[in-house]
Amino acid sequence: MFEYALSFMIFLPILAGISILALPIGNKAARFSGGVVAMIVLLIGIELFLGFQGSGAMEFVENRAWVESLGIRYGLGVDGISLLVLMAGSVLFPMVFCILSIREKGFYGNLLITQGAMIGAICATDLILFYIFWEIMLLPIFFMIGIYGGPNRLPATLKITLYTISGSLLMLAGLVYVGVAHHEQFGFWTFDIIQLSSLELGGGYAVLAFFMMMIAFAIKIPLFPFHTWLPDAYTEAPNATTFVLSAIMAKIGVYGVIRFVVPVFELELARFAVLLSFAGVVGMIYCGLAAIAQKDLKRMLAFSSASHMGIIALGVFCMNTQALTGSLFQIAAHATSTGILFLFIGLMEERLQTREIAELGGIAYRAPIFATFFAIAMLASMGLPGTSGFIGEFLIILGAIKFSGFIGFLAGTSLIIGVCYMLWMFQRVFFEKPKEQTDKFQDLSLTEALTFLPVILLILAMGIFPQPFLKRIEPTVQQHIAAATNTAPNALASTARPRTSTPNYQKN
């Protein structure tokens, strides 16, 4: 792996996206160029995954001074926490350029900028650098919904804008507090996450900063009760944007909690873990019940996605190795399964001009390959054994029961809700008598089938052979949990927080 692989994965799509926006090229050329760039990023991501050693330390490190007077560095790296999130962001993007119908070149330019910024946020080891990529990542989403979205796109864009700007300002206030606290305790500025984990915080301001950071990430997850922007944004966004929002961006909210909140605010997280866990469980149940009531297929899947994000967040708040490992595994599993479900719905809408469940039926008789691939992704989303969703959900429920038997019971029960509405939807859309719109529904073309096939195989491989994925994330998770859980009890007793081991950087 070459020395600047991570920088290349970040800035190649960003520069390509800006070039597509600036140059006078056609829509087809923009789509082709974007697809080539996404494939190059994917190939680098695969090489990075295969070369990842899984020692628990940061690998593929890039660390340069940037704003030395404030201790801000251009720091990048990958460890067991970020590896699968990074892979999800690399594997899924090429599909958008291959599957859905051709759009304006501006759409593809914004899509590439989003991918580069997301990879930057995932790989950043400096809190300020993470914040910058976080903000860059949000801007193209506003344009893609506001310009290319559905008939009610402007109210949806306004709502998501208000939510995300509020969250960003809270995050900025929280990270400034963390930087100032480090300067007061150690006499120098830094926003490096490894050094920030040595902070000894306490008191009301620490709690306030903790909730500022948590609300910012909770909006992005989205965690109950900060989820109300999601149904409108997912419904009005173009299908490719909904795919990006659900498959990748929501996961970065959870990733931010694991990467930045757990090591810095472990005392506050321990104090409010039960409250946050209940928020995750309530979100699972509420969004699951809301999904049952939906008549629009895409809106139903939006609530389903929010429900599943609740269980991923619950795994983080339980603060034990099984639950956190399950959450990280489930991030990749949910990204692949729900991501391609949104793409399937996009294809369905393009061919039928409707997403109303009542107007669909009998698709399995007309398009068996489409129905089979959809069923595999849906079963993974439900957590069926043999698919990727089972491993993550099993580990999270196991960890939740260790944390609290009652919360674990509620989490397990809420999953049954998901199974019910998914099977009910599948029976109506794919097996009832064909309707007028679906009677001539075309099956996947060879190109479409070959595009979906690698992700379908990945869903099955992660479910049947999970160990190659788990062994790469478990060492980092064990270090992360050991540092947090060994510190929190002592800190709760004395309000001081002696630190144990912290991850090291490993130069490749």
Second form
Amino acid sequence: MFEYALSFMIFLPILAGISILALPIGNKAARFSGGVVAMIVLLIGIELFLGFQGSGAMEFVENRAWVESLGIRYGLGVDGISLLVLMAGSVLFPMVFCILSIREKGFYGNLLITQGAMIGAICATDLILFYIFWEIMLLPIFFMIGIYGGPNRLPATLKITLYTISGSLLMLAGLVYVGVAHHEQFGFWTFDIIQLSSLELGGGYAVLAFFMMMIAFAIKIPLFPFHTWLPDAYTEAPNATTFVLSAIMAKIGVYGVIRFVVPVFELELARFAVLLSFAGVVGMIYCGLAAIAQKDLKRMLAFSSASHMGIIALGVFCMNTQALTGSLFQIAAHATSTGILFLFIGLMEERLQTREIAELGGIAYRAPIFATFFAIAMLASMGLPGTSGFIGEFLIILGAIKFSGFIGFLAGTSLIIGVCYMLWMFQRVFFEKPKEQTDKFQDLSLTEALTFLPVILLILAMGIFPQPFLKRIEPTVQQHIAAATNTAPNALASTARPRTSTPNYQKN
Amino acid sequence: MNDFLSLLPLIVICTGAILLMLLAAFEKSRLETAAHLSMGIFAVAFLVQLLVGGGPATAAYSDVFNGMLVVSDFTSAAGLIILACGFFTAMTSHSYFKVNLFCSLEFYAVMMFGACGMLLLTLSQELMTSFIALEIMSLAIYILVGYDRANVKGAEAVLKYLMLGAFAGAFFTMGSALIYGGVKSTKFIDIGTYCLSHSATSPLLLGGVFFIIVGLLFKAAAFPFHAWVIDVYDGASTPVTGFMATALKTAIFTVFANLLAQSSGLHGTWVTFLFYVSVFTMFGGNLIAIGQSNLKRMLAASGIVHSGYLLIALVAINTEQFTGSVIAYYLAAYAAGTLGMFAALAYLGGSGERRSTFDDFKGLAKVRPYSAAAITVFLLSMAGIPPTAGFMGKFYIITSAISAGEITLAVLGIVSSILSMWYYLRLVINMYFHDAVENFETDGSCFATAGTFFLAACVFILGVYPIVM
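Can you switch from the form predicted alone and show the form predicted in complex with the partner chain instead?
Below, the chain from earlier opens the complete complex, with every other chain and molecule after it.
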């Protein structure tokens, strides 16, 4: 029954999106049909999550020849690494259709194409296929910001487009290098990620290719110092697009590192792990401090999101089971919490026409349900025990301390900074005296509350019962780490070659 | 018999051209008839090429006509591209000449003669045949460029092109003479064998090949012989520009690849030279394109850049197992995108091509969303964004470059395509992110519109099913 499920999840939204753009239908019909498509994708996603075996290998595999002369295949599959990212990509989209009111059909069309391409990028097991979906994903974002964005949308659009496209073309060079290297070592072409993990790379060109791939993903994450597009793009983008950018697209950057860089470039990653984790730590502290200084609520959240992405990326660079599991868990946790925070801010902006923190105040007295939901999402984002954010951050910091006590300590400070700006913002926006504008703030309507409720419950559920999620991730993570560090024999390593030098991350 | 069979597409086009010429003598015949007829002939020739080229009788590098011509899968693919370009150009011209009234019946005949020369050029395997084919093609193109006699820009364009083209032709003959002096033969294959048995750096051979390469680089608009291309493309009428940019380039690069693929000696001697030419072509073209405000001039400059990518493929040629698939695929992808762009410009430009700058296309998406979407597809393909054909083309070229050990060139190619985003995206931004200033009414026939959408579909189909590979 799951035979074509992944293809269906990819191409249903893409085709629906193109039809919405091309057919002469009304804006309301577009929103409705888009919502229905997103719901169908969600249902398939839940079905996949429940049917997932957690064996550590790829499940729901589809694999067909595509461009045979270069060994490019149409390969899809889900394992513990992609499962939660995939869930984030399918769970969060229906909310956008229910909540926010950009009343243009073109917007909904672009949104659906983004969703399909994202799911494609998450499920692809062939590097070229991944790259193709990765690029398709960027185009609708370009149009959504450029057409429907805020007053300074043009420079913001140009910035994000130039950044991301330069990144992806560098990535193209990197992955072609990997394919050619495989052809030279084994005599046949392939871009299949499991086959490629048995590559023996080395030398200057491998380092070059590694950095090309890393820069592409770092731009997307965004990792310090490639984060400068983020505040502008997040601020100018329409709220639904900011939501997509922060909740899912940034995660695919981290996911790409785990999926493609870790197994192929394990030597290079080991060489530069300290450098990269410093980039992660510096980014999270710097962006956290920048968030304190922001006056615009959305901009503050943008910096906070960048800061959290630094933690998630750090988890990957530490390269041990705890940290990597934490990263993958945190990807889902951060997607839900930050995602809905952006949606809340979108709602606030629709009702009050402002995002200036100074003009807000006292919302908690006027809109208790809104304030409660907001508080839960915010606490999750801060990493309070009992919420989804805690598990992930805890595991990452645990792993980071194993990796290096100093880096673990720095990562810990960034959490404290996070608590500072979040609580201070909450106090200014929700308590204090209601201002003239916020005095008539309407609480969530029943539909809105019901839309948010499942995600709020999910945040709590992931915090209180993380086991169903963790047990699906862990087997794959253990194999992945073992294959990359080659400390234990396993399915992946059995196809791998004997190594000359073995980096040992675990004892660092 | 086989020899004639493989020349059948050429014969069809030639006969068609003569028929059209005769038809033009009758006063009653109408321009539309000529357009329809030439479309039909191109279509028939395309089908013939498809049937003949794919047959088992023609193995790779089988010789035809006593080694004067060659028929392989590569030449047949190039022939298909040229014939398809001819077909779409005829289609575009039909709409274009509804609003621009300087056309006469002979236009289509001349265009078909040009296609004859191009087809012959792809097949040629010998320097004299190449020269004759080159001149047949060039003469036809000269006439087409200057077809609008009342247009000063066109007159300037044809003068420039004619003068410089004559130089290029002279270089080519000079090179042939020197090579004949050294090798005692003008066949590519003999030049290749000579290179292997003697030194490829003997003065006669070195000078001769240099002159020939200069002639070909000129026709391909590569650095440093690219300066004419901007004015000539701008001065020619839009369908002609489209034809020149695609079919002509296909013919030139096919014969270029056939020449270089003959021997590793020949290729090895010139690979460094071509390396630098390709780098300068890409970056020079990009710098010119970034500064343009007129679309046709921008496309001309971007054509230079694409020549640079094709030169990368020439650098990376594997002389032992040459199939030409990378070059053929890139040419097909490039042709689909570029022809589509020119077809769209032909019907959106209006009479006298009055809408031709970036600013004129502001807000097109609001008024004509489908045309804007098609143009976006072409631009994305030219920029190399998946899942379009242009991406696959670039991907193959980069892969072949890295396989050949030319990693620097591959990276520079990628940097150049990042730069090219600058001017491709500028048009997209103008079309989508601004309010409409015009309503882009068109009063031509719908042929160009249909061609545009068909080509947009082709861009995707070629991207998803890389047929040629």
